[in-house]
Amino acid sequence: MNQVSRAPDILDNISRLSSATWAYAGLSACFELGIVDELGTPVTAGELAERLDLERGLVEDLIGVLVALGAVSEEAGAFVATPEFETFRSGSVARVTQAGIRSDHLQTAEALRRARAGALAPGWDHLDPDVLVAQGETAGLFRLSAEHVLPSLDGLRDALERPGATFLDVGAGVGVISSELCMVYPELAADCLEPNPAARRLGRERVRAAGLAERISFLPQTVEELDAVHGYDLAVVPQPFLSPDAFGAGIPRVRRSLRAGGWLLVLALDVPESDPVSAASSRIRARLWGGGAVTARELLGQLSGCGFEEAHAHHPVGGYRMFAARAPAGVEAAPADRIRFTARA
């Protein structure tokens, strides 16, 4: 009887997930087809269809998704972005938003392909440039968080603004976080640890195009191989992309690599226990990326256990949560020279 009585709820939940999936696909198409770009001023569906060489009925239905999301309003047959959506329509936030949506679609399609082949397993091992770039661009959310978090970390701003400032970007992907920080802090140089050769190649191309090649280096080491001592002012570690063993072995090495009083930021996926579906989504995503989900208590305890001080959590932003901790003060710091590794092929 219990199974029978629960069936309608399960079917309803599946139906809502299906609806959300197709709405998300519609949102993605609006970005990819350029519809979102055209909504800065009122425009009719017919005008949009003509501008973008699309079928009018398709445009009407895609805009319907944006209207349902509250992203677009309609008046007298013309559509325009709402003030709330305008931030997500243009500029760096729009780029990050579109990258996140694209990354979700590419990764879930790949997860389905691997599951059908019986090859689904934890671990970030993507080689597709589209996946690497899309996921890398989502790191632009770091800048939004950093605008609030970095100023609250004692002494960090001064450290990053001084000549010789250094940053360690663990699991750097295509180097978006390093690029963002180097554009904010002109004295900063960054070392990107990235074992994935495809990501390193793309990252080098991107920083070269941005004019940052002299300040950002891509290194093939993993965090478990990090042997720098007292060299960095700031380090960022993306916990979901590191296996538990790699994270456990790497965090003490990161602590030793920081200058006295240097700061570590750990990025983790937020798991909102009050929303079971969102929490389950975060867990499976973190599992497939390799690190699995961790609670704030577990992560803060691990940081404190590795000798970090002042470990604390910040509020979630964009599905991620940032944790900060400080290397002990009073340890003799190395000179301000950048840390260098012996590159491997």
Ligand SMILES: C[S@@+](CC[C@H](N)C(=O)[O-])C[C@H]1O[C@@H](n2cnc3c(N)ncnc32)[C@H](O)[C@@H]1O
The other form holds:
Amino acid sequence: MNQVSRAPDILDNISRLSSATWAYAGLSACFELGIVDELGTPVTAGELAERLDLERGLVEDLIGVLVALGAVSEEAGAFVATPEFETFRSGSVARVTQAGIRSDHLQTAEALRRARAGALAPGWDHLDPDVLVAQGETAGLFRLSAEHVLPSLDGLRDALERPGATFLDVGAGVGVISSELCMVYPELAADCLEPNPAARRLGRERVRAAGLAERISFLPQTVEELDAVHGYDLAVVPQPFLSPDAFGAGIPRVRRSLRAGGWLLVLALDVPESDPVSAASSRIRARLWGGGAVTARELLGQLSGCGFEEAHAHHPVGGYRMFAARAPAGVEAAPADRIRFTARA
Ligand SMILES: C[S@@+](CC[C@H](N)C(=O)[O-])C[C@H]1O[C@@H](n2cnc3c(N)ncnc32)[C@H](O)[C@@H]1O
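Beyond the form predicted on its own, can we have the form predicted in complex with this ligand?
Time for the whole complex; same chain goes first.
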């Protein structure tokens, strides 16, 4: 059987990536310069240029990117956000969107810098506060996904609403997931495991500013050092940021730290195999973050192999995928006031 296979057009592929990169730079500039903020009501490019003290031709071309993306429409020379873009333009979703775009730019620029210095290696070891906060704020998406996922997990909502409810935030970064959950559940207290001192310092400042310092603690530990039963109602583990060894050693410890019937959520990057470039992009991102990409089958197998029950995957949202699993009901953890950790070398 004769199969006609077309040679890949490398130049065409590269030039599409190049165009997307410049369009993405334009989109990020529209957020950073405040252009996006101004597009809630119709405005001309000239008015925008004057309000924001920018060169008019630059404003026209930046808005051109938004028009090409379907985010802005034009009528009689005035531009306004389309209804589809409105959700991403204002409020909490806009903050998450802007953080994600900023984070992509900062991290890809840093990857280039490290590659040019011959120093690119897997592992999340950033110290730049802009990178830590931007990546952290993308976790605001967690609230959106959690609104769907958490209520679907048997008994979890009631548990999080009870006085004394506790949450384990593994690889907590600057503590966005803990803050979001503590704002939704007023009885909840969180322990944040975070080995990166720069992230812990920023996290402590942020929870203090949010009035949550009494309820959210940052602990200078890795998940492999988690060494006690605690009776947490919920734990969240961001798989792509943990090395495979840390994830493998940490998951059984997380299970022991949960109360019987407590829930674990694992956040992973989705790898859309039907779209090779997106899949490759997810894989390189997960590799640089330290954990590498894992398939749903591998992850679910690992959770079940560690004694978790009811392991299942949720639908991907915004490039991420959540996996949930439950600590067995029969094995009750001994109560402990605080977590104990193995000594750190
Ligand atoms: C970038 S954060 C994820 C964003 C975070 N949700 C926020 O609100 O900022 C992931 C964190 O995992 C931490 N990490 C890496 N290896 C770890 C390990 N073995 N145990 C615990 N945390 C780890 C990294 O230091 C990193 O800060």
